[in-house]
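Let's start with one chain on its own, the form predicted on its own, as structure tokens.
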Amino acid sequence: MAEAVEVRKVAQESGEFEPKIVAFLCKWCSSAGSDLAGVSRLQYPSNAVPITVPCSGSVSPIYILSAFNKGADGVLVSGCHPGDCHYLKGNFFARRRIYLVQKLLQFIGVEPNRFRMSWVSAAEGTKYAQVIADFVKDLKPLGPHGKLGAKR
């Protein structure tokens, strides 16, 4: 953790933008995939703050809007692969809700690349690391987001 703070300090001093990501991770799959990436010592950006949720289907649009409003540059929702949900249909509900959230974010002026959904199982630590690396790469050209409703 101290290493991640050091990397951010160096990046800030050099003027390089490092995006802040809030990652809502399903307890049963994506969070375990995140843990696997860590214990496997995979190298990936430390930009994501993981928040474990019972199911990707339990992520309210209010949580996503709140993350953006509190200064997140990007928000990730990650859950079990469709058909593998611990709660049977939670990820199908999430997929439907995420589609509507994308439309809402577009309506209020948030760039589409600032929000992402992924399916990562407990055995896919490498995939989790790649999802985070790709998200950071896509967010860097967009620059800081700021709060919702703030003049840019």
The other form holds:
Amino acid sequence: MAEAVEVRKVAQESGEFEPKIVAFLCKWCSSAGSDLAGVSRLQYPSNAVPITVPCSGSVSPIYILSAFNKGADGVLVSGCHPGDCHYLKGNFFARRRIYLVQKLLQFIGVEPNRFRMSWVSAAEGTKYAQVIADFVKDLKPLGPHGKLGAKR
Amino acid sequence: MTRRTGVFVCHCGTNIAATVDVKKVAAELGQDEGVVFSNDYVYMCSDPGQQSVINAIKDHDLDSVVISCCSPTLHEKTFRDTSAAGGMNPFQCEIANIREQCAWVHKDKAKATPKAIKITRAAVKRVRRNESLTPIGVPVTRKVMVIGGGIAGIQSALDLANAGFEVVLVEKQATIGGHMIQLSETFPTLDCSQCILSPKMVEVSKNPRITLMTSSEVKSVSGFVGNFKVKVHSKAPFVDPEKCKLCDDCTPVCPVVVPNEYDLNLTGRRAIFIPYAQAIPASYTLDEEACLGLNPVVCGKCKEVCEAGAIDYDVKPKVTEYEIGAIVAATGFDLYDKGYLAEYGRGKYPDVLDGLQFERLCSASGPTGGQVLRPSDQKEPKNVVFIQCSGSRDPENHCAYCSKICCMYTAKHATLYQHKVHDGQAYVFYIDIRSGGKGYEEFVQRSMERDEVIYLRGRVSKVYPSKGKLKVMGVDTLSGKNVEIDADMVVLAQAMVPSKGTAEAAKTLKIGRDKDGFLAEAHPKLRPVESVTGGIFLAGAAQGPKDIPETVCQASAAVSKVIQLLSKPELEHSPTVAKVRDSHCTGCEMCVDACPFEAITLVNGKAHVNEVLCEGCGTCAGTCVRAAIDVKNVTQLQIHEMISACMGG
Ligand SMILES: Cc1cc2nc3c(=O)[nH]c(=O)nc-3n(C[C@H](O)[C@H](O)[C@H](O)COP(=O)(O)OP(=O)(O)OC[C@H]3O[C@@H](n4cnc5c(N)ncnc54)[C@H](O)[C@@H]3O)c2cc1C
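The form predicted together with its partner chain is what I want next, because the block you gave corresponds to the form predicted on its own; please supply it.
In what comes next, the whole complex appears, and the chain from above leads the way.
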């Protein structure tokens, strides 16, 4: 425990810690929103690598745990705004599931802030850039994530 | 698993190459397991670029390719076609988006390049487990439903019928015609609205291919593009249109008077009524809500006097089910509620009218036979103030958008008024004049110069009754002076908002609406008449404020899209649908409940996917605790490997 705090402190002070993020984006809204951020040439940190999925509702909790297990410091799931799902109600499932994932992470002692859900529509390029920038900023003080990482 | 994958990295001129070291991406990926060819090229989507993909597929015997370039929304189709031309199954091609999601949003090459490598590697991992798929063929029903019988719906129905399609036209009200039938004359030519619309309405009623359902609404829609099942609810037709002789014997005996919607409550009507003489269908209607009572019959006078025997109080509402291939939503607009406009009296002052009420006053078929008279005392108003942008272009308090047509109809109103009341004066308060359109600017200029309408650039802060007049407090920003006018009548050009029926229809059809509630188009520029749901198209003011010429254009455009869709004998449905692993399925039915499309049923205790209904959203996969269901080519195994790639593994 003390060791982990120490690692964090070092990481914070040297200012070098760059959190690794996996971003699950639904194809119709958030991926399109991230495309718009690109078309608008908005700049945001390069920490998040996007994986486009058909719908935020298809993101299984296992994906999120898997990302942490494989070394992610943060995981983002981004979908259409509630009520605007391309598949009508997929994102309602996502929303419900996300609540459970948050509880689960809390239960196993992972900082809940390492996992985030956002609603970004195809028209919200600015919001997407902001979501990533904020997430990176909020992850930095947490330092590297070690809890669920596989010992390799 | 030995695969032979090719990786093609695009420079996109310097769009990608300026921030991503494309050669490095190609070189690194070339080292990956199963990648037998990798290359970079300045414009992969150009003819030589595509040809290089085809050649590589053939020369290196590739069974899968990854194109690392722009967003798949742009060129996934291009490169899948290219792959097919090279003799590969098109579903063995995946796109890695390193432009919009990488090169364009980062400046530092040292950071963007590793990210581009991760994105590309994830796509390589994915494609290695892709199945070769063939689109699913689905038969189509060559029948179209048009919802809303305004000019948008009428034009759509006629165009479709004339192209040989069967049409069901569903209208909520007792007659078709929409708002256009309420207008007096139309800008910029001042031709009479009734005279140009009524013949089209008659055509609708006479066309054997059009089934007209008035006093009807769509209650449910199931199915999918090419094969919808639509249930239409119709109110009970107490008056049989076939028997009604339009003699008008029934109305004088009816004891009930309610406001007449067609005249925007400027007049009254009976419970049994015809909306207006030229209504289609040409028949009287009994308004059940206004009637004193039908169950049991309280009054019964209309039936007593009807010699044609057209009235039957015992008919019941009915539900009709149709099989439909495509749907055009043309549910129109309403005016922004005056009740929200506190500064203009919230609709409480009788002589503060809305634009449509003023149309009725100007119309020869209107309550005053075309004379402009004040509703409060039936006197001719000598000073009339028109207030544009009432509720439009006011993001703080009302609608943020411009309603687009009000500048034109206000110029029309002021012109018509000056023509009718020679010693009167029309004033128009405006923010700016937006008169784009053929002959539109000239029309506005004429109203100012020839008809001497006074235009004042500024907003009106308040209207209130004072000594039998309406005090209008405004400002003229050009002279910088406050303006006070003692008006006899005020006409508000309220914002155009999506009709209540539009919200209802969007819900039933499950199509999106934009931030202002108008029906959302699939793409604002390139797909303006399609909704995002396959087979559902948009026309008219339900999609956004527009005038009649634009409405007609959009209706005909929507029809051309419908014809495009229904002229093929079969539709292609994407084969990336869900697939069940029977060995893992426990029949728990979580996926059955989760599926938004009712595509999953339990067969012999295992989940079974109807591939035609499945849209491939994967909500089932996200729900299944046993990982027994997957969407083809985005399987859980593929996602796990993509995650590894994103983490640098
Ligand atoms: C004051 C005023 C003056 C105007 N003057 C002019 C002019 O001079 N020139 C010009 O070009 N344009 C003018 N316009 C604009 C013109 O009225 C519109 O462009 C036109 O009416 C739009 O037609 P529409 O069919 O899209 O909608 P609408 O006319 O609103 O028709 C929609 C129809 O759909 C029906 N409906 C709604 N919901 C449902 C549902 N759920 N199910 C079934 N049916 C439903 C409605 O009852 C209605 O019949 C004017 C508009 C106003 C307000």
